[in-house]
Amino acid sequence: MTSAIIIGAGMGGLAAALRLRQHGFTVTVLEKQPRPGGRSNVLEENGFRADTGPTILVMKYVFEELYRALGLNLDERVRFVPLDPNYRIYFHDDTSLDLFGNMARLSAEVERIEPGATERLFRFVGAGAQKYDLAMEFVERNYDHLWELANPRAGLRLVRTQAYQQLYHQVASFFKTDKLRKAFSFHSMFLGLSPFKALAMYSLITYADLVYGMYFPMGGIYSLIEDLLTLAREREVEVRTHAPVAQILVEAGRAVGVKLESGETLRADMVISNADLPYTYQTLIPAAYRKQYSDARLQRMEYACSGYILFLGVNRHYPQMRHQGLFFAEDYRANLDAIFRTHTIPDDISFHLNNPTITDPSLAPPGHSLLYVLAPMPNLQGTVDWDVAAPRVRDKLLARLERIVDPDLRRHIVWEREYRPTDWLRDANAVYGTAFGSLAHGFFQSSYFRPHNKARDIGGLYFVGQGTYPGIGMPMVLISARLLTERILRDVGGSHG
């Protein structure tokens, strides 16, 4: 049997043992944290249990993808509730707007904000599927050469859709009041890119959202980790926690194991990195072993942005609150050139808002909530102190919910955790403390032009996840995942048993 040793056990690694074991590998995943799940990971304590990672799931025909390769139903095994709206968007003067995937919904909100925008909404929405189409044609492939994106009739549509404008100005040809323009940017900042900065191209995650739906898996994100788990365990994936990797051994030009911190070595007939790809090469590969990623070529490529992230155990109900939130400051463009250019703490915070408990009160003690904040924030490129920061990112974010959820929030606070960049650093050996994701997506970090998933340098090295195409978020870790397994199956020559 052929062996595969898979270094991190993220939602991207689990996928692609899964997948490897389905064609007869013998497969051993290997995991530095107490828990499996990578970012995908989980907080239980006192009673709550909180999603520490994503909390949303789209484009859910890409996890029943997975479990119909595996022989199985994802729906007869995960139990999955629909988003409606899909989240309410607070705006700096109190008012808001509800995000609804029905079109009729959504429109009626948009003409509460903009009288007469509901035409302008349609072509939008329409030039998102155009968009979302072409891109698909780019993601759900493997690449070897470049001229692989010598695509003439992709190419026509890239220039008749205008996808390699800037992100924010084409959504702003669509919208004329700032509100609409900031409802419908925002998603790029899940990529880990300004809407400033981003590729037009990306109003497709608008797009997949309304028109795929947005879905809470009951339990939360983390159900899904423990259902790969169920299932690793059931067809003898080994799965193993606290075991840290020092090392990736190179004999002859070729991967041929493992060196656990502990002094363990492990040998296989491939590794695969499930780990940020910046730092597998920084520091699991020898410098001897690194002609492809120097660490002045890694220096020079464009990372994530980070996060904070606010646990709030709350012993209220709040019924009037939607599932999601955003709240968006008033300057927007200030608030993302601190996160992206100046790497500094924006002086207003914009931040993802979510209660999961709206859907699943069992996520939390009777009669409590659970409030999950994320504040988009600058990567560790900058030279924020966060053991000075934490504590004022903290105090602007509770005031603000103070306005948006309760003005006594603070008094009825019975457990609190925070989650910062350094954290994402320590737990994740996330370059940077990026949160989203180690590489941003720009358009030269995107497609053939992101790290692949199979070493040019190194023999039987693979990697799967956002380090490599098609990148970050959940659904495109699991097509890497089937990305790689195809990849792996074309190099040793199909199924094993």
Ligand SMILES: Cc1cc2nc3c(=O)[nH]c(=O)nc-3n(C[C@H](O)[C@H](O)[C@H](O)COP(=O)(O)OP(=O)(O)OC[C@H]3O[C@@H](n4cnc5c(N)ncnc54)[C@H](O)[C@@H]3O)c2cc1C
Given for the second form:
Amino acid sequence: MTSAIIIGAGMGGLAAALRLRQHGFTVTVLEKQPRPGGRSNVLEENGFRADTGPTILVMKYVFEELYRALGLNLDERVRFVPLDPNYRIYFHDDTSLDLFGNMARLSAEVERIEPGATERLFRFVGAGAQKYDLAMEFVERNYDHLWELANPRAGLRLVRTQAYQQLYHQVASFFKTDKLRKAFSFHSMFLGLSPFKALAMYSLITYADLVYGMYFPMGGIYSLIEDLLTLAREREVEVRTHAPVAQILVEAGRAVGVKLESGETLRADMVISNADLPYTYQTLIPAAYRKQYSDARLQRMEYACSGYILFLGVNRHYPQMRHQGLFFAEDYRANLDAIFRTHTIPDDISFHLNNPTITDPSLAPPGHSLLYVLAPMPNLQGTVDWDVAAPRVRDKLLARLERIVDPDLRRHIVWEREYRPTDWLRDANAVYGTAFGSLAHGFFQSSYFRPHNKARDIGGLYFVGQGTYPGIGMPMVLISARLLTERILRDVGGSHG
Ligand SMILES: Cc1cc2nc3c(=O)[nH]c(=O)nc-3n(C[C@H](O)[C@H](O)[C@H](O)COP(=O)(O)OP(=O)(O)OC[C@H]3O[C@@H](n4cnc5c(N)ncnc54)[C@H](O)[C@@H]3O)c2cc1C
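Right, and the form predicted together with the named molecule of this protein, after the form predicted alone?
Everything in the complex follows now, all chains and molecules, and the chain you saw is the first one.
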């Protein structure tokens, strides 16, 4: 039986483990943290159950495909509720806009803000569809050679959709008001990328949100990780927690196993790292074998942003809220420049406001609500002292929440936790404390140019998750697990066991 060791039990690591197991591999997953899930984790205290990572599930069909590949039906194992609207967007002047997937309702909302915008909204969504089709040709594939990027049909569509333009600039050509420009450009933030830097191609995420819809798995996103762990147990995939890997063992140019921090060594036919790729190269691979990603090259790469999360358990209900909310700073560009260019704390903070108890009251004790407030923040490439910054950020967030949720909010908080960029570094070995994923999605860190899922300098070493292609976000890391499995099956010669 072919054996594989996977370093890290993130969503990508677990999906890859189950897929390889389905093909007869013996798989051991080694996770440093006490609880698997990586960036998709959970906090359970005082009757509150809070996802600590992703809360927005789009492209559900990708999750369904994983389960089909495992011979299962996702909807028979996890109960999903569609969200409607996808988000409520709050603006600085106390107005709001609901982003519905239903086009008639969305256009009514858009007309309230910008009379006459419906026709441009429809053109924007149509252009998003073209970008989505275009992007998927590059997302759903493995790469071996640069020339695989050369695709005349895609090239034509690239020119037609001008997907190479700057995202914000292109959105601004469809909408006249600052509010709609914000509402239809922010999605690149999910990839850790400023809309002022991202390619217009990434309005495909807006399209996926609107057209494929957003879903909430009852029990929270972590219920998906829990189901993958149940399957791992049932199918004899060993998932070991408290098992930090210290080194990938390389013999004669080939990865042959790992050494744990405890000193224990484990051998296997291949090693797959789900840990951050720059971290894997810098820390786990002996310097003598690192030809492809030197320290200097890793330093030149562009890293995604981080975030600050405030978790609040509140002894009240807020039926006027929607499950997902977004608040945009008045000066959008200044906010994004602070996060991405100067690596400083923005004066005016934008944030994602999630109230999952609207959909699933079981995530809090009866009569209580759970608020998850995620503010994008600079990664640790700057000099922010988080012991000083965190209380200030918390205060600003609470002041804004008092305007949009409850003027008496502070009096009703019965449980509170926070998560800082330094926590991702400590817990997940996330390079520079990056939140959504480590490597930003600029053109030269996407598709063929993103680190490949197979090391070129070391035989038998593979990668899965956000550090390799297609990239950041749950649907992408699940696609990466499929691409990795296809790659490995090709390498080991298809059928085995
Ligand atoms: C706050 C936040 C909000 C997000 N929001 C969304 C969202 O709404 N929608 C969405 O789709 N995505 C979202 N994301 C992104 C998404 O969660 C990630 O892109 C995805 O979960 C990454 O999965 P992964 O498989 O690449 O691995 P990771 O989750 O990065 O896991 C890697 C694992 O490797 C382990 N590890 C590291 N070093 C070692 C070692 N030496 N030995 C053993 N184990 C090790 C780590 O502990 C970790 O468990 C969000 C992320 C965060 C943090």
